[in-house]
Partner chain sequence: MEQTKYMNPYLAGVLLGLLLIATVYITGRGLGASGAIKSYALTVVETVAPSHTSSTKFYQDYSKEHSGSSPMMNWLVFEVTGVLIGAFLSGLISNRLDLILEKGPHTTNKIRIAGALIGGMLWGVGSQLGRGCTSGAALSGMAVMSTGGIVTMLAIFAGAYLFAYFFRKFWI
Amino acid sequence: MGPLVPDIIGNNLNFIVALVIGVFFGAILEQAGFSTSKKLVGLFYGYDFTVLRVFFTAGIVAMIGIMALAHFGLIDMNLVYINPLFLWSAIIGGIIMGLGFVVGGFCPGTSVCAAAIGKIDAMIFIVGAFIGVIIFAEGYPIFEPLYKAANYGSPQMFQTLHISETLFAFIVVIIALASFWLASIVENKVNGVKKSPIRLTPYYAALTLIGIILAVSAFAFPDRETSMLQLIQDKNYVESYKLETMTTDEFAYRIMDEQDNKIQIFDFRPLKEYEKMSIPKSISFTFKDLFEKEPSQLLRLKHKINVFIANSELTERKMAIVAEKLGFKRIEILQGGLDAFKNQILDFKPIKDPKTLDEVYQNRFRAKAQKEIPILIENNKPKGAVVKVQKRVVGGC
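The structure of the preceding chain alone is requested, in the form predicted on its own.
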């Protein structure tokens, strides 16, 4: 199951939902004819491309679906495990898998589906698969150097090709549609069918329309980080956006008040600057943390005022706008940023000959803050960046 955000499906319910999905997945495979080896090997002999159509369709629907869930903040892609690429083991494993598929007539998933309805050849295939697993496990010390050779990490194709995620999705859908058309031509030729592979009928018109909608919809779900970055590039928009602010005096008072546990401070400066001077009650935060499940949980704590600080107020405004657009509440920024805080509090110069009572009180408070806050900063141990739990190491077929 995917790491839905917020936790729409809890860990305990996850197993039940996975079981239900598994049952439906098996039923669909059986109804699609994947429990019959003749249907499966038809892909290799050219007389039946159902396998290509089903799995290609499943792939592009899942791709667009994940993009949509990520766009609306319903899934955290940082928690989705991506299998690492070990190039040579992938190539050799693919050759073994392909040969096993064409000789045995099944893949691991379809063999279980066929065995469930009593297919003896599928049961034999599963036994052979277990024998292969045992051979690999027992011989792993011998296979390990080849298995781990050419480790390319966990690349994503759109990043490798240096194109946007939406453009890559669009290209994949177009390739899928072209593949379906070519597969129909090959099928007709092998099976001796004289009809055109694509005919102007309501059925083919509907399939073409669905394909076009899927292709175009890729551009409707841009990556949230990219879209937010584009949004805050407009300086006029950022400066005119209405945000709650906190004065430097109130900020200083809340720092000095040890009993004030309603405020939590998110410092968007570079980590080195944060470690050099960390404000009490603050934690180092980044733009990416706003989009990740675990760090952003801090912003969801009830009865907390989330104060965003950075060197400049403009940076604070950008981060606060993104946070509010993502649905976080009770966001405030420090007026003038830390530059103003340093100037007005840490490097305070008293008003000479104060003329009003406010100026007298301001002199008195800031003089006290100027003495106490540097001591608090000196004694404050930086909390560093948000600690993130390792990505989920779970996967599927």
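Residue numbers count along the first chain shown, from 1. Computed from a predicted model, the values in this text were never measured in an experiment. What we label the rigid core is the largest C-alpha set whose atoms superpose within 1.5 Å from one form to the other. Compared with the form predicted together with its partner chain:
After superposition on the rigid core, displacement of the C-alpha of I375 between these two forms stays below 2 Å.
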Given for the second form:
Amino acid sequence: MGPLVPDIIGNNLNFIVALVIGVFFGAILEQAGFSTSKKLVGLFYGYDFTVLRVFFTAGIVAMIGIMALAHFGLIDMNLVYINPLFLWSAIIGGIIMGLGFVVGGFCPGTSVCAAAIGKIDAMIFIVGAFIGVIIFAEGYPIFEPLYKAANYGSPQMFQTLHISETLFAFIVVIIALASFWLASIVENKVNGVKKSPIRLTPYYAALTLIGIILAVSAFAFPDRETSMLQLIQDKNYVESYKLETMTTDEFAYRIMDEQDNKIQIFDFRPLKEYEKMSIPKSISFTFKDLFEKEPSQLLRLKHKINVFIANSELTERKMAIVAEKLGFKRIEILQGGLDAFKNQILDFKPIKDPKTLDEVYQNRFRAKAQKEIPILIENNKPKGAVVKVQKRVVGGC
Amino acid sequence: MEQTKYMNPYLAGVLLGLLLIATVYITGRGLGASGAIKSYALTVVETVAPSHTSSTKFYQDYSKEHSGSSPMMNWLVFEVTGVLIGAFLSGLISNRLDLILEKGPHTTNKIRIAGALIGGMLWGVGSQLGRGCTSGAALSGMAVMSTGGIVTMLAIFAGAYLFAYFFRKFWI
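Same protein, different form: I have the form predicted on its own, so give me the form predicted together with its partner chain.
Every chain and every other molecule in the complex is listed next, the one we just looked at coming first.
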């Protein structure tokens, strides 16, 4: 599961990766024509919309691609850097950069590209940017109140707008397509080209088709959590889904057996209930933890039996189904849930006049368990919620 | 030899998008540029006036945030070094290497130099204030649908269109 840094790719190798990514980044920008200020500012005077086309296409491709990665569980978005929102510094900083764009003709990334192929104006621009950073550093006490004002954390746009992720992605792709069309009209007008901006050539048809496919594909990658929640809403489906179950007696036996280290118990009750009373060998777990890279690693441990417990068997079933759908193996649920466990073991009432041998044994075992387990529970120090040490990647400029 | 034509913008966009996906998948962060300029600037100040940096809040904060390691051991410094190499190679292949001062048709060299310098300074201040530039905040922010990145992006383009009229003599 991504991101590959720092587990699979170490921090030093990451620098090499950075270099390689940079080479591609620079080459693509240069090939697209971002190494000349005249082409870049064309966007603001209407004679060349290359920047808009490249930028918006890259944005929507990356957005849909990252959505797809998250949908298939290939990346844990909780670890990906989401630019924080400091409202006022973002707006004012942005406007200053916009002014810098029309005055200087570059943005930092493109100026590096242009400087690399010998544009003197770009080299001067970089010197300017250098001085600008130092001005900011020296004047930091003045900028600081603005810099740190209105901190909204790191929300994502669909959360801010209170719409679904897929709808937001769809809207952005539609806006992008509309802007490409509009840009062609403006561009032709400014440059005095008489051709219609949209012609029925195979090229344009293919381009439009790809755009529409991209827009619709947003709906193919709904947020995994949301789609899983929808799946387990159907009670009939949840109840008829085939899952491995563990009887309350086996569960009790495994808890009492100190040698048994094969069992891992995942307690899906609210943390408060867990803190009040927790089963030995158990850890508090949540629905969300199933989707995160670090907590879910516990479920990947080999040779362990993962028993999901909750008050009702229905909740256990729901969580176990989600876990199986996410590809986790060796999941079992406690038959009847903790309610049954309490009923049959902790509040055990012996069967009067046991008739069969089974009933005699059951009486004997449950009487023993009833005595021992409360002591184990009493002595058990709850492990608490899963520990997450991995932090978000620090990114941004 | 004549310059090769530029790549189709949509194709370039798709390639850039794929590169961004790979970057996020591998490193958990997006692309960037202004951060590297910051690292270089801080290193220069640190070398020239070490006593100054140890007593100024901004440098102290930076050093704290990056757990004291050198500002040059930074992901973006390596990435931007790559950008230099990549753009140079691309210019070499497409016959675009040329040491020139590029400017609009109705402007002088002096104005272009002053514009580039001041424009750069504005970007230096603005990208620090806005926590990223067109690559780090706008493009990468859009890819992860970050509100912060998208607000910055809208502000950059709004600002540029707002002031474009006043500087039209620079370009057209």
